[in-house]
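Shown next as structure tokens: one chain only, the form predicted on its own.
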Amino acid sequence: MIDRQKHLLRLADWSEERILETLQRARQLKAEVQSGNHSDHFKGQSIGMFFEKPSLRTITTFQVGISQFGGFPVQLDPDSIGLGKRESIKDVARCLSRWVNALVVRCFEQELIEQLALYGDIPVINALTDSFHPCQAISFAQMFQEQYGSFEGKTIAFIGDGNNVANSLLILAAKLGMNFTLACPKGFEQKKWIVEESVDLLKKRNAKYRVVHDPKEAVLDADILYSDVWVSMGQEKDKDSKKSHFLPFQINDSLLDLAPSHCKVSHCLPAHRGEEITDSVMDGGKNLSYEEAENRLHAQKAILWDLMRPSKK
């Protein structure tokens, strides 16, 4: 059985208190970077990085963050390892546990990251699967807290596909007492079990979950509009059919004008400008995507701190 507190496999495993402590640590680490100070918290430690999917922000910020901590990032080549083909997941996890101090994984199937955590003896961090993206959600939370100060009662309107990012933002909202609205075409809602798990948490916090099929309805009470690509990695064969469904769900100036005046916009990136979001919104004064991207560095360092800090050894 997996000790889920030892890892970050999905945000549902972490309590509100642990998330808030991680955000506080992220703010402290950001201040360190801005002052030019770096503490060698993980000097002499190595962190394996196994990425089946392409990456810019995640791989760069983890590598930089590990180096700033005095650690050493070890890039693992999926083709060379042949995980589950050339060698069993069990054997790979057990070997890596004897060489590195933690493992950062970006893969397709959630089951793969769960098995690496099951068979290994080191912390495993979910750097994105087809089901969840917890590092993105914590980075979003840091950006949101910097901009708005508090979470309770605020509303996220996610405009687009009910995908892995939407799932992790919903879980984050449930943990922190935020309302969550998903605006998507019919048939592209989030999976039922993810919603049911989160709705129970939302009810305890007097927060609300809504699914609407008209983006204009979703933005009327939103504090922030959120977007992601319409076609996630690995779904390229569905690009043409999905685009036809999602064309009305573009974040543009007309949609943003319907939202409250204080409402801002963010995107997990990469953005397909002219599809899910326009140039004018991306380059406008209400876009917080780059602030969120900046916080990937600090939030992920805080996650590493939580899982690897000396007091846990």
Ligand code: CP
Second form
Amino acid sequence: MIDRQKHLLRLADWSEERILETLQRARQLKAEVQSGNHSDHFKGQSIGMFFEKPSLRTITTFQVGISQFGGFPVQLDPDSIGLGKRESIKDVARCLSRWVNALVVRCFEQELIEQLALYGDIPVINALTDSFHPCQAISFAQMFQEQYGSFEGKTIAFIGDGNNVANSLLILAAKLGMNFTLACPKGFEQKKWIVEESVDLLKKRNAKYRVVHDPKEAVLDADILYSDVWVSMGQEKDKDSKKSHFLPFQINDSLLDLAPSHCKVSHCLPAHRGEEITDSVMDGGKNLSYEEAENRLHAQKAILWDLMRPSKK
Ligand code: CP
Ligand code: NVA
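Shown: the form predicted on its own; wanted: the form predicted together with phosphoric acid mono(formamide)ester:
Whole complex next, starting from this chain.
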């Protein structure tokens, strides 16, 4: 059985308290970086980076963060490793556990990352799967806390596909007592089991989950609008059919004008300008995407700290 507390496989495994402690650590680490005074807590440690999908932010911020901690990121080439083809997942996980101190994984199926965690004995961090993107959600939370001060009772309106980023933001919202509205075309809602896991938590916190099919309806009470690509990595074959459904789900100036005046916007990036979000919103004064992207560095260092700090051994 997986000891789910040893890893960050999905945010549902972490308590509200642990998320808030991670955010506090992320704030402290950001201040250290800004003062040019970071400490090398993980000197001599190696961290494997296994990415089956492309990445700018996640790869760069993990590499920079690990290096700032005095550790050493090791790029693992999925083609050369041939996970499950050249060699069993079990044997790869067991060997890697003898050489590296943790594993950062971006892959298609959530099941793969769960198996690496099951068979290895080092912490595994989910750097995006088809189902979840917890590192993004924690970076969003750091940005949101900086900009808005608190979480409870605030509303995220996610305009787009009920995808991996939407799932992790929903779980984050449930843990922190935020309302979550998804505006998506019919048939592109989040999976039922993911919603069901969050609903009890949301109820306990008196927070609401809504699905609407008109983006205008979603933005009326929103504190932040969130955007992501309509077609996620790995879904390229459905590109044309998917896009036609999503055309009305664009964050543009007219949609933003319908939201309360304090409402801002974020996007996990990469953005497809002119599709799910316009140039005008991306380049406008309400866009917090780059603040969120900046925090990928600090939030992920805080996650590494949580899982690998010396007192944990
Ligand atoms: N948001 C995000 O994870 O970006 P990358 O795909 O570039 O890592
Ligand atoms: N939903 C997007 C997120 C990219 C960071 C994807 O999976 O491609």
